[in-house]
Each structure stands twice: as structure tokens, then as C-alpha cells.
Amino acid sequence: MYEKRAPYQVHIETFGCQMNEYDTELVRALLKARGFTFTDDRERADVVLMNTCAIREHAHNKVYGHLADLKTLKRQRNLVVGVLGCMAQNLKQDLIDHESIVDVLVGPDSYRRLPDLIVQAIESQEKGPTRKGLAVDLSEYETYEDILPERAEGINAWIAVMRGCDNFCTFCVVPYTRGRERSRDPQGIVRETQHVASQGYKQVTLLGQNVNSYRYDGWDFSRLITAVAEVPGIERVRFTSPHPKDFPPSLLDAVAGHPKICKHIHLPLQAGNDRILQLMNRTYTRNEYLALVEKIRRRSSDITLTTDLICGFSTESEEEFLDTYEIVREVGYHAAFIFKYSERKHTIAARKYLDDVPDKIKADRVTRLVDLQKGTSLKKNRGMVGRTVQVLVEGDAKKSSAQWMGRSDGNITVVWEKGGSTVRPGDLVGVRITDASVTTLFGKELASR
């Protein structure tokens, strides 16, 4: 019956990290393979899905925010709404009561349900009130091995090499939304690399919640890095994001040392202070991090370093912050994402813990880090003036067309002028950086020999 229907115009909508960011492309495989089509425009789609984050409390307001505007559109025809990822499986109660505008409720490891689904939602409609489709059940062995995920067109592919999480981090509800962690057969792995390089894909990203606890058959991440940084075509590797508590010396090695796989570590800190780690479970002290900090750049000084925070966490004290603010100050951290503590449903801090510290003080804190870390990021960009980084192009600068942006080896946007310029996206160019802002290079394009 599927087959003889004109094709459902589908709308998906990405919120939250990379691994949304890949999980949607895994979605829209899966949907073309059933025959389904795309629209950028939700007011011309059969389908308007939603694919969300569960730790971000921006993306978690946006979601609900585009739920309450589809309200109307939902109203005026036969609209099916579809809620998928983390927030889908957080949050079901929630989502499906009878109330709500969302017939199809999909969590990370039932993507390959998502077709059925979907029609069956679109012909419960066409028959009299929704029937609500609903697949939340986690799995010890989705890693959705066999499917190559429909990519936007680009320079970068994003690569799960894992899923899910066994960490437990008291703030993060990743385990119960994405299950336990499992990693994929390598050799997959190197054949999805293989296929992008295939299609022009310049660099790849390694995801994971824990990259850097990857084991496969003996095959552990440094091994797997090092030979996805081997297959032809692909000039850069990154990765993220690995966890301090368990960084092997062979994946240091691997970052210092091969020419493709990218000086750029970003290692999650959190908090500086010892008791906040400790009720977070992030199971290292400070003096361990420093320690894992000091072996880096022993390693390798052109390693550029970025980190999470979070401010505010329970109990957080004044003078426990001021313990952050200081390891802060001591690293130089080239970026970091900073972040007022949020309290997520069914973590293990919702069930224990008070979110105590009041909003206000959270401000505060995140707008001292921020000061602190736009006057790091400033004076490290700047002494990078006069220098030659190599940048691999990724296409027109967001403020001009008539300049091209790219990212250096260290993960820094590098913006210059095109002039008569005949490089393209994918390029690797050497630019001599003139000028610098907190977040980016400024430079000139050097004449290739």
C-alpha cells in the first residue's frame, strides 16, 4: 500500500551536538530508502520532525518553542509531528500525553522503525484522530553499522565510532537517553571514511561520547584514529570528545605525531574544584587534570586545548568556584563552552541532589569565565599574528562573500580576503595571519608555488 502513495515531503530539524548532527543524517538514509523526500520549507511538508538534545537547555527551550509554532500549521492540515533523540526518550511522558501535537515519538536506537511509523500516522489521520507511534527502547547493540548516513554537501562528515555512554556523570543524562556504550567494528568505520573521501569529504570527525574508551577486538581509539587518518583523500582527522580520566599515552602520540590527525584536544573540565568533581562523578581530582594538562603540552606545545564548564553545579560555594576560575586562569584554554548548571530529568543529581545555587549567582559565574576566557582566547590569537597556519578551506566567510573562512589545524576559524584567489572549498591553503579577534584569524593568502 506504502509503495502506490505519492512520496511524504519530509522537514527535519537538528538540535543539540554532532551526534544529533550525524543521527539526522542516519534518519534521512533511512527515510530515502523508503522513498520518502525532503523540503527546507516546513510549510510545504507532509512531515516536520524534530531531532533534539536532552543536555542542552537551549536546544531543549527551542524544541518546545517549535512545538507551540507548529500548533496552527498542525491545525490547518493534516500535519504529522515527530519528536526523535534524547528529549524523546527523556521526556515521553511528556511529549505523548494526550494533548500533545506529537504523533511520533522515536529515541536514538529506533531509528529503523521511524518509516512504519510515520505512515502509519499519516493514515491514522487520514481515518479520524492520530494514532501516536512511539519506539523508545534502548538497545545493547544498535550502532546502525549497516547504514551510510545521507550527508549535506561539505568538507566535513561526521563519523559515530561509538554510542551511548557508561560514564555516569551525576549532571548528564546521556546514559539513560543513548544506553550503554558500545563501539563499532573498525573495519566499518574505515570503509564509512573510505566512502566520504570517495565523495570529497576533505575531513572527517570522530564522535563518541568517550572516544578515548573505544575497544573493538583489540582495536582500541588510538589505532582506529591513526588508521582513518590513513585512507586516501581525507587530509584532516578531529575528534571529540575524549574524557581526562582515561587519555593513553598512544592517542597523545597519535595527535602529536601524524601529519592528518588535527593538534586540537578538547578535554572537558567541568569544574576545578575537588568535592563539585567528586558529586559529579567526573572521577579525577584537579591536580590529576593538571597533571593530564602538563603531559599534553610537554608533548607537544602546539596542541591547542578547549574545554566544557559548568557553573553553579549543587552546592557550588563561592570559594569553589573560584577554584574553576583559577584552573581557568592557570591552563589558557584557547576556547571553552561555558554553561549555568541545568537540572535534567532522571539523572542521577535530579534524584539526589538540590539545584541550589540561584539563577542569578549562575549568571555571574558564567560571566566571569566568559570575561576570563575572551581575554585568553584575544591574547593567544594574537600571538599568532605573523605566523603561517595551514587552513582547510570551508567555503564563504558568514559576513562576506568576497572572503573565505576556513579552520586551522588547532580548530580556529581563519578568515581572508578571495582576491583573485582560485582556491575552493577542501582546499588546504597556507594563510599569514595580520589580525586577530577572540574567536578569530585574520590573514592573507599566500601565493602557491
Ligand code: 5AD
The other form holds:
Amino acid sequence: MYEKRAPYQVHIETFGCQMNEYDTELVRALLKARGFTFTDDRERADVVLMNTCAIREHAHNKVYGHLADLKTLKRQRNLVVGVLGCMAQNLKQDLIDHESIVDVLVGPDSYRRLPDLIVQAIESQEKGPTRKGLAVDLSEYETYEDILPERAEGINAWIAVMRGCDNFCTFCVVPYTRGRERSRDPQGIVRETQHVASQGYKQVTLLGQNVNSYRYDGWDFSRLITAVAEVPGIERVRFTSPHPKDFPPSLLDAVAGHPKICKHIHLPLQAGNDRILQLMNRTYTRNEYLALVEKIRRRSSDITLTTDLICGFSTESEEEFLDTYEIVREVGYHAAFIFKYSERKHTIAARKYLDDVPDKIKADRVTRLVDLQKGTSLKKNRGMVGRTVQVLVEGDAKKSSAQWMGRSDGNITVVWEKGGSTVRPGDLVGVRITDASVTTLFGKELASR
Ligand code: 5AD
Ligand code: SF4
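Can you swap the form predicted on its own for the form predicted together with 5'-deoxyadenosine?
After this comes the whole thing, all chains and molecules, with the earlier chain placed first.
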């Protein structure tokens, strides 16, 4: 039995993308307003929530692993277990039926119902069998406009500018788990930026599944990001992700021209072969993508390009894969996220196409692309040696608290010895690059004036 009454302690684990990080902050705000407190220690929690991802099978498996761990904990004492986010939305009742330890299941558009469902589960558990709670309605309007997220400490604040996606790439589960696309009021986004600036955050990252389709009362994304970048106190603005099909020239102008908008564009390619692109419903061709890259590079050679790639989509042949390989070599990305195709329930591909590329071949294609990309990343990073980059200090380096870690404007990780450094997280500092690895630049801090 619970030995204490409220305030109950909640432990939240977040999986998946940055949008999920942001949603966890929304959930924390909703729970805090209802008197819940939070703990980093799962062993001490009354409620354990997992904010989940459904984008690939691997993401699901991670959550199943954690649920298995929680079974032991739940046998020892009363505990409410909740699954939130995309996996909850995608599997719905199935998850409650098959995972008996799940008490509460809430999808991305139903977080407002979460506090009530948790209270209901706790109160019923105190008396007898837990009353399970399910809230998985998708909404055409919910943007949590009035909720100010309970943000994690740090220098970066995530701000979702839109929710959902209407693109229906055939491999992607997001339109089914996050529903229809809807944009937030720009005034609310600017106010939220002013608020985070007053709290001391130095960087804002604007989030949306496809930021190019942001629309609100005559505002488009370029106008929005520029307004955000004008907020005093904010040093850097990042965004993710645009879609290559409708990348507006005004956004390129903003990235290339505005000193506070970071010179980094994440431009998901997915595949480099026209038949596969069409099968994926990406609505651009290889040549159109290359023309966009060319336009970006011509406008500013300083812009860092990164991408997402999928290997082994339905019916992808070796020759078609080689088209992807070639375009990746040709573009020369600074970094790439490379995935094996993972068939997802409900998607168009799951309904219409065969997942017929053997896993071994998918894995082999991933390895070849990863090797190619590592070579390019290393070459690009080595090319930075001798240059001075402006770095926004984030905190201690992962490997040593004797070193600082931060990021360049182009989003490359930079690490350097603290020595007698007087900088603090949130400061912008010049670092002269002396060495480089595939993922990291190493350097020396320049004396501040
Ligand atoms: N299988 C593999 N990768 C996927 N992605 C999205 N759906 C799938 C899937 N079913 C990748 C895409 C996307 C990134 C966020 O995840 O590359 O851009
Ligand atoms: Fe998924 Fe495509 Fe929407 Fe991205 S743009 S979230 S890949 S459907």
C-alpha cells in the first residue's frame, strides 16, 4: 500500500526525438499544476511514466525492456506505470491488454487528461485493483498553447511551433501518432521566447515535423524564426526539420543572413533514387534535392548540412541503394543519421508494400553508408583545424569535467580544456580548433577581451 498521501512523486523517462523532450516538459507542467512532485530516482517514485517513440522497432523494444524491469518493482510495492506518447497512440488498447503492468496510456494530444487518469489509478490501487486509464484521442486543434513547459536546466529551450504532420511519407508513423498538422499562434511563440530569455536560456530550438508548412494568420516560418531571433537575450536560434520539397528562399535568406539564426540545415534526404523517393511519397526527385543543395551552398558556404537516410526500404535494389550512396558522397554532409527501414503498423508502406529487403542486407547498406559518412565527417572536421569558431558553452564535456563542451554555429560539438577559463555555460566564446575527430572538434579557448 502507499504509505503516504499526495504529493506523489513522478519519475519520467523520455525516449525518441526532441519533440518528445518538449512534450515531457509539457507533461511536467501539467502534473506540477496538480501538485505532483518529481524524482530522478525510479526506486522512490509512486508513478513511473515513459514518454515513448514509435518511429522504429528499436524504439519499441527499448520501452518493452524498461517495462520488464518495472514488473519486478511493481511486485514489491504499489506503483502506477504510465506509457505516454507515440507508442501509446500507435498500440492503444493492445498495449494495455498485453502489458498488464501498464495502468495509464496517453497519446500526444491527450496530455491534459493525464493528471486525472493518474489520480484515478492511484486511488483505485489503494483500495483494490487499479482502474486503468486510456486517452488516445487525436485532435485537430490541440497545441497546448496555454501551457508553459517545465523546462530542464541548460542553455537550450525547445519550443514546438507546430504539431502533427500531413505529409504521409509512406514509411512514417508520425501522421498516425501525432495526427494532423496544426501551427501555433506566433505571438504565443514570441512570448514564450521572451519568457525563456528572461529565465536565462540563450538558445531556442524551434520544433516541428515539417517547419516549412508553418502557417498562421499570414505568418510563415521565415517570418516566425526571424521574430524569435529578434528577442533580446537569445543568442542563437535553431530549427528542425524542414522538408526538401518546399524549402522557401526566404528561409535560406534568414539562415544565411541573420546573425542569430544558426547556419545549420538538417535536410532529410531519406533516399537518393527517384523510384524509391516516389514510393516513399517524398514528392521531390534526386535532381530537385541536388538543386536545392546547390542553391544553399551558393548562398553561403558556411552552412552545415546534415541529413536522415533510410536503407532497405521496400523493394530497394542494390543499384538503387548505390544511388543513395552516390548522392551522399556528392553532397558531402557534415553528419547523417542512417537507419534501417523498419515497417510500422498503420503506415501506407505497411498496408501496400512488402518489407522484402532482408535484414542482413539492410544492415550491410547501413554499414557502408556509415563508413562513407564517417570519412566525410572526419575530412570536414579536419578542415576546420586552424580556424576559430564561436562556441556557445553548454557545460562539462561528457568524458571529463576538466573540459568544456559547446557547439559551433553549425552545430558541431567542440571540446576544450578549462584550464584557467572563466567562461560559464551560456557564454559565447572563441575557440581555435587544433584537432578533430569524426564527431568532435578540439581546441583552445581564446582569451576573452
Ligand atoms: N524506418 C526507418 N527510419 C524511419 N524514419 C522514420 N520512419 C522510419 C521507419 N519506418 C527516420 C526518417 C526520419 C527520421 C526521424 O526517422 O529518416 O527522417
Ligand atoms: Fe514522417 Fe514524412 Fe512527416 Fe517527417 S515529413 S514526420 S518523415 S510523414
